[in-house]
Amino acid sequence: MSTQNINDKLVMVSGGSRGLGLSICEYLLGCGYDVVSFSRKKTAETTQLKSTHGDQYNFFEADMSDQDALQSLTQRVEKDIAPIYGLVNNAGITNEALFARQDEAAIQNIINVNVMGCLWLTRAALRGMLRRSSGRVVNISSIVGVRGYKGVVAYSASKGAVDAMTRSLAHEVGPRNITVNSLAPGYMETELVGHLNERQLKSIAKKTPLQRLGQTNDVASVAAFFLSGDAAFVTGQHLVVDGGLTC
(Lines of atoms letter the chains of each structure in order from A and count residues from 1; the text may use other names and numbers.)
(Lines give C-alpha, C1' and ligand atoms only; values in the text may rest on other atoms or scores of the structure.)
Protein backbone atom coordinates (compact mmCIF):
# COMPACT_ATOMS: atom_id res chain seq x y z
CA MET A 1 0.00 0.00 0.00
CA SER A 2 1.26 3.45 -0.86
CA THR A 3 2.09 5.62 2.14
CA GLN A 4 2.48 8.80 0.11
CA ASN A 5 1.00 11.87 1.83
CA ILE A 6 -0.38 9.85 4.75
CA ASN A 7 1.38 11.81 7.48
CA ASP A 8 -0.80 14.44 9.15
CA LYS A 9 -3.99 12.95 7.66
CA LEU A 10 -6.59 12.31 10.33
CA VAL A 11 -8.92 9.33 10.30
CA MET A 12 -11.89 8.96 12.66
CA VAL A 13 -12.80 5.41 13.67
CA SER A 14 -16.07 4.70 15.46
CA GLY A 15 -16.21 1.86 17.96
CA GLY A 16 -12.45 1.88 18.28
CA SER A 17 -12.04 0.63 21.84
CA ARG A 18 -11.80 -3.11 21.20
CA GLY A 19 -12.00 -5.89 18.63
CA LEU A 20 -11.92 -4.92 14.97
CA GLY A 21 -12.19 -1.18 15.65
CA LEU A 22 -9.14 -1.26 17.91
CA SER A 23 -7.17 -3.23 15.32
CA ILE A 24 -8.11 -0.71 12.63
CA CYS A 25 -6.82 2.10 14.85
CA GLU A 26 -3.57 0.25 15.51
CA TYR A 27 -3.07 -0.56 11.84
CA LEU A 28 -3.71 3.02 10.71
CA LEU A 29 -1.36 4.40 13.35
CA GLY A 30 1.27 2.00 12.06
CA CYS A 31 0.72 3.36 8.55
CA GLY A 32 1.37 6.90 9.76
CA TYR A 33 -2.15 8.28 10.01
CA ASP A 34 -3.33 10.40 12.91
CA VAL A 35 -6.33 8.65 14.47
CA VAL A 36 -9.32 9.74 16.52
CA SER A 37 -11.53 6.97 17.84
CA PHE A 38 -14.49 6.82 20.14
CA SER A 39 -16.89 4.47 21.86
CA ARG A 40 -19.08 4.59 24.92
CA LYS A 41 -16.20 3.81 27.31
CA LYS A 42 -12.44 3.85 27.18
CA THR A 43 -10.52 0.63 27.74
CA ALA A 44 -7.06 -0.35 28.91
CA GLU A 45 -6.15 -0.75 25.24
CA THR A 46 -7.17 2.80 24.30
CA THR A 47 -5.22 4.15 27.26
CA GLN A 48 -2.17 2.22 26.10
CA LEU A 49 -2.52 3.52 22.54
CA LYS A 50 -2.57 7.08 23.85
CA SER A 51 0.50 6.41 25.97
CA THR A 52 2.35 4.88 23.01
CA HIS A 53 1.36 7.30 20.26
CA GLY A 54 0.81 10.59 22.07
CA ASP A 55 -0.72 13.32 19.93
CA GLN A 56 -1.00 10.96 16.96
CA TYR A 57 -3.95 9.28 18.72
CA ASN A 58 -6.95 10.64 20.59
CA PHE A 59 -9.88 8.83 22.17
CA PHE A 60 -13.27 10.21 23.19
CA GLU A 61 -16.30 8.76 24.91
CA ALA A 62 -19.46 9.11 22.81
CA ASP A 63 -22.59 7.09 22.10
CA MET A 64 -23.10 6.08 18.47
CA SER A 65 -26.87 6.38 18.85
CA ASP A 66 -26.70 9.99 20.10
CA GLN A 67 -26.98 12.32 17.10
CA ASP A 68 -26.10 15.47 19.06
CA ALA A 69 -23.03 13.81 20.59
CA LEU A 70 -21.77 12.73 17.17
CA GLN A 71 -22.24 16.22 15.76
CA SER A 72 -20.46 17.82 18.72
CA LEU A 73 -17.59 15.35 18.50
CA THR A 74 -16.92 15.91 14.81
CA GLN A 75 -17.01 19.68 15.30
CA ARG A 76 -14.58 19.40 18.22
CA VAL A 77 -12.18 17.25 16.21
CA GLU A 78 -12.26 19.59 13.21
CA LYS A 79 -11.73 22.66 15.40
CA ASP A 80 -9.24 21.43 18.00
CA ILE A 81 -7.31 18.59 16.35
CA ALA A 82 -7.32 18.47 12.55
CA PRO A 83 -9.59 18.21 9.50
CA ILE A 84 -11.14 14.77 9.14
CA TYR A 85 -9.63 13.16 6.04
CA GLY A 86 -11.20 9.72 6.49
CA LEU A 87 -14.06 8.14 8.39
CA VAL A 88 -14.30 4.45 9.26
CA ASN A 89 -17.82 3.54 10.34
CA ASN A 90 -16.96 0.50 12.42
CA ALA A 91 -19.25 0.76 15.46
CA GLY A 92 -22.05 -1.77 15.48
CA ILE A 93 -24.02 -4.05 17.76
CA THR A 94 -25.90 -7.29 17.36
CA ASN A 95 -28.41 -9.27 19.39
CA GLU A 96 -28.94 -12.84 18.27
CA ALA A 97 -32.49 -14.12 18.59
CA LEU A 98 -35.27 -15.58 16.49
CA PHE A 99 -36.91 -12.52 14.95
CA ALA A 100 -40.49 -13.42 15.95
CA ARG A 101 -39.38 -13.53 19.58
CA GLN A 102 -36.85 -10.73 19.61
CA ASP A 103 -37.41 -7.88 22.00
CA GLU A 104 -38.59 -4.70 20.26
CA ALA A 105 -36.15 -2.55 22.21
CA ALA A 106 -33.26 -4.75 21.04
CA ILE A 107 -34.35 -4.39 17.41
CA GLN A 108 -34.65 -0.61 17.74
CA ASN A 109 -31.24 -0.39 19.38
CA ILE A 110 -29.62 -2.28 16.49
CA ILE A 111 -31.19 0.11 13.98
CA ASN A 112 -30.31 3.18 16.05
CA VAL A 113 -26.62 2.28 16.29
CA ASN A 114 -25.92 0.40 13.06
CA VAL A 115 -28.02 2.47 10.67
CA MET A 116 -28.96 5.83 12.15
CA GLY A 117 -25.64 6.27 13.95
CA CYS A 118 -23.77 5.50 10.74
CA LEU A 119 -25.89 8.01 8.83
CA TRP A 120 -25.58 10.77 11.42
CA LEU A 121 -21.83 10.39 11.88
CA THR A 122 -21.19 10.27 8.14
CA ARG A 123 -23.36 13.34 7.58
CA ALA A 124 -21.46 15.25 10.25
CA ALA A 125 -18.02 14.26 8.93
CA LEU A 126 -18.97 14.96 5.31
CA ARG A 127 -19.50 18.66 5.90
CA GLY A 128 -15.79 19.31 6.24
CA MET A 129 -14.90 16.88 3.48
CA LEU A 130 -17.27 18.65 1.09
CA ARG A 131 -15.78 22.05 1.92
CA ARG A 132 -12.30 20.70 1.19
CA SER A 133 -13.38 18.58 -1.82
CA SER A 134 -11.50 15.61 -0.42
CA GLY A 135 -12.22 12.62 1.78
CA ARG A 136 -12.70 8.92 2.31
CA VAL A 137 -15.58 7.04 3.93
CA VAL A 138 -15.22 3.35 4.74
CA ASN A 139 -18.25 1.47 6.07
CA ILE A 140 -17.79 -1.81 7.91
CA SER A 141 -20.61 -4.08 6.81
CA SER A 142 -20.95 -7.85 7.30
CA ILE A 143 -21.38 -11.05 5.36
CA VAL A 144 -24.83 -11.34 6.95
CA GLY A 145 -25.84 -8.46 4.69
CA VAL A 146 -24.85 -10.63 1.73
CA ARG A 147 -26.09 -14.05 2.81
CA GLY A 148 -28.88 -14.87 5.22
CA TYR A 149 -28.21 -16.43 8.61
CA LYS A 150 -30.61 -17.63 11.27
CA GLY A 151 -31.03 -15.43 14.33
CA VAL A 152 -29.67 -12.17 12.91
CA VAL A 153 -32.58 -10.74 10.93
CA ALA A 154 -32.41 -7.22 12.38
CA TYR A 155 -28.62 -7.15 12.23
CA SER A 156 -28.69 -8.35 8.60
CA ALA A 157 -31.21 -5.64 7.75
CA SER A 158 -28.99 -3.00 9.33
CA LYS A 159 -25.91 -4.09 7.40
CA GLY A 160 -27.87 -4.30 4.15
CA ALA A 161 -28.89 -0.69 4.77
CA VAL A 162 -25.24 0.32 5.22
CA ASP A 163 -24.32 -1.27 1.89
CA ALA A 164 -27.19 0.53 0.13
CA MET A 165 -26.16 3.81 1.73
CA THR A 166 -22.61 3.26 0.47
CA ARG A 167 -23.68 2.97 -3.16
CA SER A 168 -26.00 5.98 -3.16
CA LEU A 169 -23.66 8.23 -1.21
CA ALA A 170 -20.82 7.42 -3.61
CA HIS A 171 -22.91 8.97 -6.39
CA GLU A 172 -23.66 12.09 -4.34
CA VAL A 173 -20.16 12.95 -3.15
CA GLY A 174 -18.01 11.51 -5.93
CA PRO A 175 -17.96 14.81 -7.85
CA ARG A 176 -16.33 16.38 -4.77
CA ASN A 177 -13.44 13.88 -4.76
CA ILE A 178 -14.85 11.85 -1.86
CA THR A 179 -14.92 8.06 -2.07
CA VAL A 180 -17.35 5.81 -0.21
CA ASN A 181 -16.82 2.05 0.06
CA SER A 182 -17.89 -0.79 2.31
CA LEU A 183 -16.22 -4.00 3.34
CA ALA A 184 -17.92 -7.05 4.78
CA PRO A 185 -15.89 -9.13 7.23
CA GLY A 186 -16.58 -12.81 7.66
CA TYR A 187 -16.13 -14.72 10.89
CA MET A 188 -13.15 -13.37 12.81
CA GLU A 189 -11.46 -14.36 16.04
CA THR A 190 -13.08 -11.64 18.13
CA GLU A 191 -15.58 -11.48 20.97
CA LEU A 192 -18.40 -11.39 18.39
CA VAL A 193 -17.97 -15.15 17.94
CA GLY A 194 -17.78 -15.74 21.67
CA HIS A 195 -21.24 -17.33 21.65
CA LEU A 196 -20.02 -20.11 19.35
CA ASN A 197 -18.43 -23.24 20.77
CA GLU A 198 -15.24 -24.84 19.51
CA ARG A 199 -17.11 -27.36 17.35
CA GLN A 200 -19.05 -24.58 15.62
CA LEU A 201 -15.90 -22.53 15.02
CA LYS A 202 -14.11 -25.54 13.54
CA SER A 203 -17.10 -26.18 11.28
CA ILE A 204 -17.00 -22.58 9.99
CA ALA A 205 -13.27 -22.82 9.35
CA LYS A 206 -13.75 -26.09 7.48
CA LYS A 207 -16.38 -24.50 5.20
CA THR A 208 -14.05 -21.57 4.47
CA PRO A 209 -11.78 -22.10 1.43
CA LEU A 210 -8.82 -20.66 3.35
CA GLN A 211 -9.60 -23.10 6.20
CA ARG A 212 -9.46 -20.56 9.03
CA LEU A 213 -11.27 -17.72 10.72
CA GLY A 214 -10.20 -14.22 9.88
CA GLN A 215 -7.81 -12.10 11.90
CA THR A 216 -8.74 -8.49 12.56
CA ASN A 217 -5.74 -7.28 10.57
CA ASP A 218 -7.11 -9.10 7.52
CA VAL A 219 -9.90 -6.53 7.56
CA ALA A 220 -7.91 -3.56 8.91
CA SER A 221 -5.53 -3.78 5.95
CA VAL A 222 -8.44 -3.56 3.49
CA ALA A 223 -9.83 -0.53 5.33
CA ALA A 224 -6.39 1.05 5.04
CA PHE A 225 -6.38 0.33 1.30
CA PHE A 226 -9.71 2.13 0.83
CA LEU A 227 -8.26 5.13 2.70
CA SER A 228 -5.06 5.19 0.69
CA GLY A 229 -4.09 6.92 -2.53
CA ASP A 230 -4.05 3.51 -4.20
CA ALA A 231 -7.86 3.50 -3.99
CA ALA A 232 -8.36 6.99 -5.37
CA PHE A 233 -10.44 5.64 -8.28
CA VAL A 234 -12.41 3.10 -6.22
CA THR A 235 -15.83 4.14 -4.93
CA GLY A 236 -19.28 2.71 -4.39
CA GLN A 237 -17.78 -0.76 -3.94
CA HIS A 238 -18.61 -3.58 -1.54
CA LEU A 239 -15.74 -5.95 -0.79
CA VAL A 240 -16.26 -9.18 1.12
CA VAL A 241 -13.32 -10.22 3.33
CA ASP A 242 -14.27 -13.70 4.53
CA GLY A 243 -11.67 -16.15 3.28
CA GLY A 244 -14.06 -17.23 0.54
CA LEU A 245 -16.87 -18.42 2.84
CA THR A 246 -19.62 -16.79 0.75
CA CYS A 247 -18.13 -17.40 -2.67
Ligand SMILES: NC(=O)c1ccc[n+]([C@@H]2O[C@H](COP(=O)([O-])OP(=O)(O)OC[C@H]3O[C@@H](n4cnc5c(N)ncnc54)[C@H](OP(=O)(O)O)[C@@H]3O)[C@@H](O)[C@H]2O)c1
Given for the second form:
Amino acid sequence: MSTQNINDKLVMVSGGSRGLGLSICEYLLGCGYDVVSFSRKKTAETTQLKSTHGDQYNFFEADMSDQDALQSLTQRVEKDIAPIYGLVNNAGITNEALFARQDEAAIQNIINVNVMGCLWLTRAALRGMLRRSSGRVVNISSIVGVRGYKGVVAYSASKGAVDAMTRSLAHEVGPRNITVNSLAPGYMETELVGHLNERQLKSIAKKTPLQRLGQTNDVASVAAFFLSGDAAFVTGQHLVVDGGLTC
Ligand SMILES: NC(=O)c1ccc[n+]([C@@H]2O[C@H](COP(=O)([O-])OP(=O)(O)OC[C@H]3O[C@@H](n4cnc5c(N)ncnc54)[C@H](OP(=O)(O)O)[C@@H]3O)[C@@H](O)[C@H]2O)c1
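The structure above corresponds to the form predicted on its own; please provide the structure of the form predicted together with this ligand.
What follows is the entire complex, opening with the chain shown before.
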Protein backbone atom coordinates (compact mmCIF):
# COMPACT_ATOMS: atom_id res chain seq x y z
CA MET A 1 0.00 0.00 0.00
CA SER A 2 1.20 3.49 -0.80
CA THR A 3 2.23 5.42 2.29
CA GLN A 4 2.64 8.66 0.35
CA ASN A 5 1.35 11.75 2.14
CA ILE A 6 -0.27 9.83 4.97
CA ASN A 7 1.42 11.83 7.70
CA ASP A 8 -0.87 14.41 9.25
CA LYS A 9 -3.98 12.96 7.60
CA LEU A 10 -6.75 12.45 10.13
CA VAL A 11 -9.25 9.60 9.87
CA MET A 12 -12.35 9.36 12.05
CA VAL A 13 -13.51 5.81 12.89
CA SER A 14 -16.90 5.25 14.53
CA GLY A 15 -17.22 2.38 16.99
CA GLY A 16 -13.50 2.02 17.62
CA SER A 17 -13.65 0.73 21.18
CA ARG A 18 -13.45 -2.97 20.28
CA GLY A 19 -13.83 -5.51 17.47
CA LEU A 20 -13.32 -4.38 13.89
CA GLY A 21 -13.31 -0.64 14.70
CA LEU A 22 -10.46 -1.10 17.18
CA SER A 23 -8.46 -3.08 14.59
CA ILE A 24 -9.07 -0.39 11.96
CA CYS A 25 -7.76 2.27 14.38
CA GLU A 26 -4.66 0.19 15.17
CA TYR A 27 -4.03 -0.54 11.49
CA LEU A 28 -4.37 3.11 10.45
CA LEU A 29 -2.12 4.28 13.30
CA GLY A 30 0.44 1.74 12.07
CA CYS A 31 0.18 3.24 8.55
CA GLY A 32 0.93 6.69 10.00
CA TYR A 33 -2.54 8.25 10.00
CA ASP A 34 -3.79 10.35 12.88
CA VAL A 35 -6.96 8.73 14.21
CA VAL A 36 -10.01 9.96 16.09
CA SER A 37 -12.48 7.39 17.26
CA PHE A 38 -15.55 7.19 19.43
CA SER A 39 -18.17 4.88 20.86
CA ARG A 40 -20.50 5.02 23.84
CA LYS A 41 -17.80 3.86 26.27
CA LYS A 42 -14.02 3.84 26.30
CA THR A 43 -12.28 0.50 26.94
CA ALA A 44 -8.94 -0.66 28.34
CA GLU A 45 -7.79 -0.98 24.70
CA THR A 46 -8.64 2.64 23.81
CA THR A 47 -6.85 3.85 26.96
CA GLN A 48 -3.83 1.76 25.96
CA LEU A 49 -3.84 3.18 22.40
CA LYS A 50 -3.93 6.71 23.82
CA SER A 51 -0.96 6.06 26.06
CA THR A 52 1.02 4.46 23.20
CA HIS A 53 0.20 6.99 20.48
CA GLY A 54 -0.35 10.28 22.36
CA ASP A 55 -1.50 13.10 20.05
CA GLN A 56 -1.74 10.75 17.06
CA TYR A 57 -4.85 9.17 18.61
CA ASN A 58 -7.92 10.53 20.38
CA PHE A 59 -10.98 8.74 21.67
CA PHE A 60 -14.32 10.30 22.65
CA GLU A 61 -17.51 8.95 24.15
CA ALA A 62 -20.48 9.65 21.85
CA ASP A 63 -23.61 7.83 20.72
CA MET A 64 -24.22 7.12 16.99
CA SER A 65 -27.95 7.56 17.51
CA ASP A 66 -27.54 11.14 18.81
CA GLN A 67 -27.44 13.46 15.80
CA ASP A 68 -26.46 16.54 17.84
CA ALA A 69 -23.61 14.68 19.54
CA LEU A 70 -22.24 13.57 16.15
CA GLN A 71 -22.36 17.10 14.81
CA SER A 72 -20.68 18.59 17.90
CA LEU A 73 -18.00 15.91 17.81
CA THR A 74 -17.07 16.48 14.16
CA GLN A 75 -17.03 20.27 14.70
CA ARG A 76 -14.82 19.86 17.77
CA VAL A 77 -12.43 17.56 15.90
CA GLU A 78 -12.15 19.93 12.91
CA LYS A 79 -11.61 22.94 15.21
CA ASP A 80 -9.34 21.50 17.91
CA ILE A 81 -7.52 18.58 16.26
CA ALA A 82 -7.32 18.62 12.44
CA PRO A 83 -9.43 18.53 9.28
CA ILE A 84 -11.09 15.14 8.81
CA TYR A 85 -9.52 13.53 5.71
CA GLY A 86 -11.33 10.20 5.98
CA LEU A 87 -14.38 8.78 7.71
CA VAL A 88 -14.87 5.07 8.43
CA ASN A 89 -18.50 4.39 9.33
CA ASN A 90 -17.88 1.24 11.33
CA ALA A 91 -20.15 1.39 14.42
CA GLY A 92 -22.99 -1.07 14.08
CA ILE A 93 -25.28 -3.28 16.07
CA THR A 94 -27.44 -6.32 15.46
CA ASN A 95 -30.10 -8.22 17.31
CA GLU A 96 -30.68 -11.79 16.21
CA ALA A 97 -34.40 -12.68 16.21
CA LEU A 98 -37.11 -13.91 13.89
CA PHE A 99 -38.54 -10.71 12.41
CA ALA A 100 -42.23 -11.37 13.14
CA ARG A 101 -41.39 -11.72 16.84
CA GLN A 102 -38.59 -9.20 17.14
CA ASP A 103 -38.92 -6.47 19.72
CA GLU A 104 -39.93 -3.16 18.04
CA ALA A 105 -37.42 -1.13 20.04
CA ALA A 106 -34.62 -3.44 18.89
CA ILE A 107 -35.62 -2.95 15.23
CA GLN A 108 -35.75 0.83 15.69
CA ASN A 109 -32.38 0.82 17.42
CA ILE A 110 -30.72 -1.06 14.55
CA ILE A 111 -32.05 1.49 12.06
CA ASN A 112 -31.10 4.44 14.30
CA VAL A 113 -27.50 3.32 14.77
CA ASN A 114 -26.69 1.54 11.49
CA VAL A 115 -28.58 3.78 9.04
CA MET A 116 -29.45 7.13 10.63
CA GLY A 117 -26.16 7.30 12.56
CA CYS A 118 -24.21 6.59 9.38
CA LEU A 119 -26.18 9.25 7.45
CA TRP A 120 -25.84 11.93 10.17
CA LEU A 121 -22.16 11.32 10.79
CA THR A 122 -21.35 11.29 7.07
CA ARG A 123 -23.31 14.51 6.57
CA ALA A 124 -21.46 16.19 9.43
CA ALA A 125 -18.02 15.05 8.20
CA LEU A 126 -18.77 15.95 4.56
CA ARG A 127 -19.06 19.68 5.33
CA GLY A 128 -15.30 20.09 5.76
CA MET A 129 -14.48 17.59 2.99
CA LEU A 130 -16.64 19.51 0.51
CA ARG A 131 -15.00 22.81 1.53
CA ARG A 132 -11.57 21.31 0.97
CA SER A 133 -12.56 19.31 -2.17
CA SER A 134 -10.92 16.23 -0.71
CA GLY A 135 -12.02 13.26 1.34
CA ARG A 136 -12.72 9.57 1.74
CA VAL A 137 -15.74 7.79 3.17
CA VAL A 138 -15.61 4.05 3.88
CA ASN A 139 -18.85 2.41 4.99
CA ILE A 140 -18.70 -0.92 6.77
CA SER A 141 -21.70 -2.91 5.57
CA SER A 142 -22.02 -6.71 5.64
CA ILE A 143 -22.55 -9.77 3.49
CA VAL A 144 -26.14 -9.76 4.81
CA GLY A 145 -26.69 -6.72 2.58
CA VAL A 146 -26.20 -8.96 -0.46
CA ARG A 147 -27.33 -12.43 0.76
CA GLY A 148 -30.31 -13.49 2.84
CA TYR A 149 -29.91 -15.10 6.28
CA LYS A 150 -32.55 -16.10 8.85
CA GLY A 151 -32.79 -13.96 12.00
CA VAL A 152 -31.24 -10.75 10.67
CA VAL A 153 -34.01 -9.06 8.66
CA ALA A 154 -33.73 -5.57 10.21
CA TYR A 155 -29.92 -5.76 10.26
CA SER A 156 -29.94 -6.80 6.56
CA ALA A 157 -32.22 -3.87 5.73
CA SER A 158 -29.83 -1.52 7.51
CA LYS A 159 -26.77 -2.82 5.64
CA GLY A 160 -28.57 -2.78 2.26
CA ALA A 161 -29.38 0.88 2.99
CA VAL A 162 -25.72 1.63 3.68
CA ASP A 163 -24.70 0.06 0.34
CA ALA A 164 -27.37 2.03 -1.55
CA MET A 165 -26.34 5.25 0.17
CA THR A 166 -22.71 4.56 -0.82
CA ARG A 167 -23.51 4.49 -4.54
CA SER A 168 -25.69 7.61 -4.63
CA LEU A 169 -23.36 9.64 -2.43
CA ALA A 170 -20.44 8.65 -4.68
CA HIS A 171 -22.29 10.37 -7.55
CA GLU A 172 -22.98 13.50 -5.50
CA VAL A 173 -19.52 14.10 -4.09
CA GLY A 174 -17.28 12.56 -6.78
CA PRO A 175 -17.02 15.89 -8.62
CA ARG A 176 -15.56 17.31 -5.37
CA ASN A 177 -12.80 14.69 -5.23
CA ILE A 178 -14.44 12.69 -2.43
CA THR A 179 -14.66 8.91 -2.75
CA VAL A 180 -17.31 6.76 -1.07
CA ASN A 181 -17.03 2.97 -0.91
CA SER A 182 -18.52 0.18 1.10
CA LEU A 183 -16.79 -2.85 2.50
CA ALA A 184 -18.79 -5.93 3.38
CA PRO A 185 -17.13 -8.29 5.86
CA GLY A 186 -18.15 -11.89 6.27
CA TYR A 187 -18.15 -13.48 9.71
CA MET A 188 -15.45 -12.33 12.13
CA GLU A 189 -15.24 -13.46 15.75
CA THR A 190 -16.21 -10.23 17.54
CA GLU A 191 -18.88 -9.47 20.15
CA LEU A 192 -21.32 -8.80 17.31
CA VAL A 193 -21.49 -12.51 16.48
CA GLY A 194 -21.52 -13.54 20.16
CA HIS A 195 -24.95 -15.16 19.61
CA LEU A 196 -23.36 -17.85 17.39
CA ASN A 197 -22.08 -20.95 19.18
CA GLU A 198 -18.83 -22.84 18.50
CA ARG A 199 -20.59 -25.40 16.28
CA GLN A 200 -22.18 -22.67 14.11
CA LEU A 201 -18.87 -20.82 13.75
CA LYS A 202 -17.10 -24.06 12.73
CA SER A 203 -19.79 -24.75 10.16
CA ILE A 204 -19.38 -21.24 8.65
CA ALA A 205 -15.60 -21.74 8.46
CA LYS A 206 -16.15 -25.10 6.70
CA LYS A 207 -18.43 -23.49 4.08
CA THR A 208 -15.87 -20.75 3.43
CA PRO A 209 -13.47 -21.43 0.51
CA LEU A 210 -10.57 -20.12 2.60
CA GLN A 211 -11.71 -22.48 5.42
CA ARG A 212 -11.67 -19.96 8.26
CA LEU A 213 -13.53 -17.01 9.75
CA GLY A 214 -12.22 -13.52 9.03
CA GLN A 215 -9.77 -11.81 11.36
CA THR A 216 -10.54 -8.15 11.99
CA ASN A 217 -7.17 -7.30 10.41
CA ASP A 218 -8.26 -8.95 7.13
CA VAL A 219 -10.89 -6.23 6.88
CA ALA A 220 -8.91 -3.35 8.43
CA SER A 221 -6.29 -3.63 5.67
CA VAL A 222 -8.99 -3.26 2.99
CA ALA A 223 -10.43 -0.19 4.75
CA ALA A 224 -6.89 1.24 4.67
CA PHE A 225 -6.72 0.54 0.93
CA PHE A 226 -9.88 2.59 0.30
CA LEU A 227 -8.34 5.47 2.28
CA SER A 228 -5.00 5.27 0.48
CA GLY A 229 -3.72 7.09 -2.58
CA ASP A 230 -3.82 3.73 -4.40
CA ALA A 231 -7.63 3.88 -4.34
CA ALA A 232 -7.89 7.46 -5.66
CA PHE A 233 -9.95 6.35 -8.71
CA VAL A 234 -12.18 3.87 -6.84
CA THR A 235 -15.60 5.12 -5.80
CA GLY A 236 -19.18 3.88 -5.42
CA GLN A 237 -17.89 0.33 -5.01
CA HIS A 238 -18.92 -2.50 -2.75
CA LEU A 239 -16.16 -4.93 -1.84
CA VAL A 240 -16.91 -8.21 -0.07
CA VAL A 241 -14.20 -9.49 2.29
CA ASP A 242 -15.48 -12.89 3.40
CA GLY A 243 -12.93 -15.53 2.41
CA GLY A 244 -15.20 -16.41 -0.52
CA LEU A 245 -18.24 -17.44 1.57
CA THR A 246 -20.73 -15.69 -0.72
CA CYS A 247 -19.00 -16.27 -4.06
N1 LIG B 1 -18.39 -9.26 13.32
C2 LIG B 1 -18.82 -9.63 12.13
O3 LIG B 1 -18.83 -10.82 11.80
C4 LIG B 1 -19.31 -8.62 11.14
C5 LIG B 1 -19.69 -9.07 9.88
C6 LIG B 1 -20.13 -8.16 8.93
C7 LIG B 1 -20.19 -6.82 9.25
N8 LIG B 1 -19.82 -6.39 10.49
C9 LIG B 1 -19.92 -4.95 10.74
O10 LIG B 1 -18.68 -4.48 11.25
C11 LIG B 1 -18.90 -3.35 12.09
C12 LIG B 1 -18.19 -3.58 13.42
O13 LIG B 1 -18.71 -4.76 14.01
P14 LIG B 1 -17.95 -5.57 15.16
O15 LIG B 1 -18.09 -6.98 14.80
O16 LIG B 1 -16.62 -4.99 15.39
O17 LIG B 1 -18.94 -5.25 16.38
P18 LIG B 1 -18.64 -5.08 17.93
O19 LIG B 1 -17.47 -5.87 18.33
O20 LIG B 1 -19.94 -5.30 18.60
O21 LIG B 1 -18.22 -3.51 18.04
C22 LIG B 1 -19.17 -2.53 17.69
C23 LIG B 1 -18.57 -1.16 17.94
O24 LIG B 1 -19.59 -0.18 17.67
C25 LIG B 1 -19.79 0.62 18.84
N26 LIG B 1 -21.18 1.02 18.96
C27 LIG B 1 -22.28 0.22 19.05
N28 LIG B 1 -23.38 0.98 19.21
C29 LIG B 1 -22.96 2.28 19.22
C30 LIG B 1 -23.61 3.52 19.38
N31 LIG B 1 -24.94 3.60 19.57
N32 LIG B 1 -22.87 4.65 19.35
C33 LIG B 1 -21.53 4.59 19.18
N34 LIG B 1 -20.85 3.44 19.03
C35 LIG B 1 -21.56 2.31 19.05
C36 LIG B 1 -19.37 -0.29 20.01
O37 LIG B 1 -19.00 0.44 21.17
P38 LIG B 1 -20.03 0.80 22.37
O39 LIG B 1 -20.84 -0.41 22.63
O40 LIG B 1 -19.14 1.26 23.48
O41 LIG B 1 -20.85 1.96 21.87
C42 LIG B 1 -18.16 -0.96 19.39
O43 LIG B 1 -17.05 -0.09 19.45
C44 LIG B 1 -20.42 -3.22 12.24
O45 LIG B 1 -20.89 -2.22 11.36
C46 LIG B 1 -20.93 -4.58 11.81
O47 LIG B 1 -22.24 -4.52 11.31
C48 LIG B 1 -19.37 -7.25 11.44
